[in-house]
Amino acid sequence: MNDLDAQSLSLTFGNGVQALRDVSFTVESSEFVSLLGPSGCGKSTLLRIIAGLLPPTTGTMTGNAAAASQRNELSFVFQSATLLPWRTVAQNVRLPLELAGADNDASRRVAEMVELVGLGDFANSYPHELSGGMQMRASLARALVIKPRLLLLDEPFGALDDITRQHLNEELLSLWQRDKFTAIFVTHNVSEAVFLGQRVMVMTPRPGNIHGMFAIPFPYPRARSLRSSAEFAQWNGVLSNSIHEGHAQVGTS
């Protein structure tokens, strides 16, 4: 079953620019999506309008998902933690709730998560004494306490040093088996496309255009081994290799 059915849509700035051009994808309930291309093709855009947060010039996107802002069922995880530096990581954590009406339950959900990303001995600790990492783990809590139906990433593990992305990498992958909600990673890095995404759509440059989908056959859950084997290495090459096909095509065009 389908949780997101986007058709042709496309995004021109006031400024002239064409962001999107005819983008047309599907997304089913509790996959695993990644969305590759290179930087300024139009994957923040993408992701911001599957959010409710830009409308597109043109298209339509339907689906259970679809409308999951409206029911408070959708978290956003940006490129920074953006977390709220006169609060707490356990505070943090907790607006959503708040801003939902928090109901007796959510001190529970909230240690509860806060436990669940590792930073159960930080709860009453301020950003600023937290490490990016332990920021972004922080900022993963906040985004699912409300345990939404579809959570959207937008390459949230792109300013940490590559040890910090790939544990932060296998914790994401943990939740979501954990909790199944449906999920759209952003990012330009093939190597954390491949490891995360049950499929990956790789993206062409600026006007962006869905120019490849990948399904990637390797089981859950995804062992931190599977980064140094032959296989892992063949399908960054196949991803690298549409990337730059995506590249040629728009120059051509």
Given for the second form:
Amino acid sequence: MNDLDAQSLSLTFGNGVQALRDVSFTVESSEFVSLLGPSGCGKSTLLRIIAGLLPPTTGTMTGNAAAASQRNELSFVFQSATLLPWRTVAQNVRLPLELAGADNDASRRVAEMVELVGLGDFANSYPHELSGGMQMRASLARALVIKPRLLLLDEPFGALDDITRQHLNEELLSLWQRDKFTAIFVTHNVSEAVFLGQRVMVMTPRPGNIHGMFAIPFPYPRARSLRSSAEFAQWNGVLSNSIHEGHAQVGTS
Amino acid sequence: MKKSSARHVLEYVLPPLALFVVVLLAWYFYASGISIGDLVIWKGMPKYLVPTPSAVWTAAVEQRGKLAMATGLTALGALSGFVASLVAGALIAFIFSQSPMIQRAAWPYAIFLQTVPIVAIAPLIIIWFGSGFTAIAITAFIISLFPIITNGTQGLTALNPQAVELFAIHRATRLQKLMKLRIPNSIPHFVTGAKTAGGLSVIGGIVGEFFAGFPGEKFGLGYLIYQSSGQQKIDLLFAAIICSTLLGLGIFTAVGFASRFVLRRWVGNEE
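Just the form predicted on its own so far, so send over the form predicted together with the partner chain.
Full complex below, order starting with the chain above.
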């Protein structure tokens, strides 16, 4: 059974704007899927439907990871780090465990996660004392501390500089290979989508729809050097074309 | 980040002190006149209009018991009103945050607190509660309450939407959301409200007293100002005004220090 099986998801907002129309896809267990599309194509909205934060107007979500939130198996990484400014890094990472009723093991897991994202020396620092990249690492640690089955990421590295973004891409992949969660990663950055995903779903706007699905053949672990290979550049081209095609079809450019 | 104390004195203490001396000198010459030899450049002001700084000082020393008592009573009244407004304001803000319905129903009346001129209801308060401590405390309470309610309500309800989603995804209970998100989020807002309210409470206290139409055994600065202006004791009036200002400054500074202490952890909150 697939982890996620979305059938004909549509969402129309109260003001009559159709955000998504007839979106269907499947995600296998432990798969890493990039969800690529231009701003405003409904990819964040789709992610929120998967998270159970928004109910779809029509359509269904089934599969092992559907409604994962209700079993405390879902984590979400937001566009901004969304750390609580009055909590230290360790206290922020601990939050999901506290909300679930922290057990005796919580402190050890928090310390382990903080160490794993390279913030061992900053466990007792407050968010405002950290750089943007470090804040995002803390945010990742907080998401992974509950050992989620499904991790949803909504353009988490969009606000970071390119070098930091590339580092975090590599770290995210090694965390995924370690924990084998199912990941859906929303981005509007083509090379980020290619570097991360086993598959890339290309979305087009007005209303949001899946225009193409591409299996990216590069094996894991994917090294930094992949980015400078000719095949990587080719895939970037293929996906860019797909996005532009989708745009042309809906009559915008 | 920490500067050496010598440099701190040079940058932050010396300039206002220098200005103080300049103002004092200007006041002195304005009141007493300026002459070089027989040449009178400025003949000064009559004593009953503008007393010299030294006259004010003398009056302050002579009447120090009365001034201290008045300042103390006003301070106590203003602070009691202020503290009461913190407690009541926090409670009202909490109720507003829990029920948008109650908030909508009561909001116009909360605004009433802000719009009603305190001088207009002060006489009523004197009639109901008598002059002195109670009147000071109640007017201070009324005038301080509004900023606490508005800032507090905002702090409890204006949450980062992504933080709200985070709590929803991890299935936080209503109580968890209150304790771990709403209340911590509201602290800086309450502190902002308290800073405004602290300064207002002194004004409220003095205005409340101002309308105490009869002298009692004990009275605050408002009554002392009223009385000394009636008796044309201009030097004592000046001394009382200065005491009021210092009291306001004192409370404002105290709240400022308290807020810095409370907000140490919230420094990065402007995201």
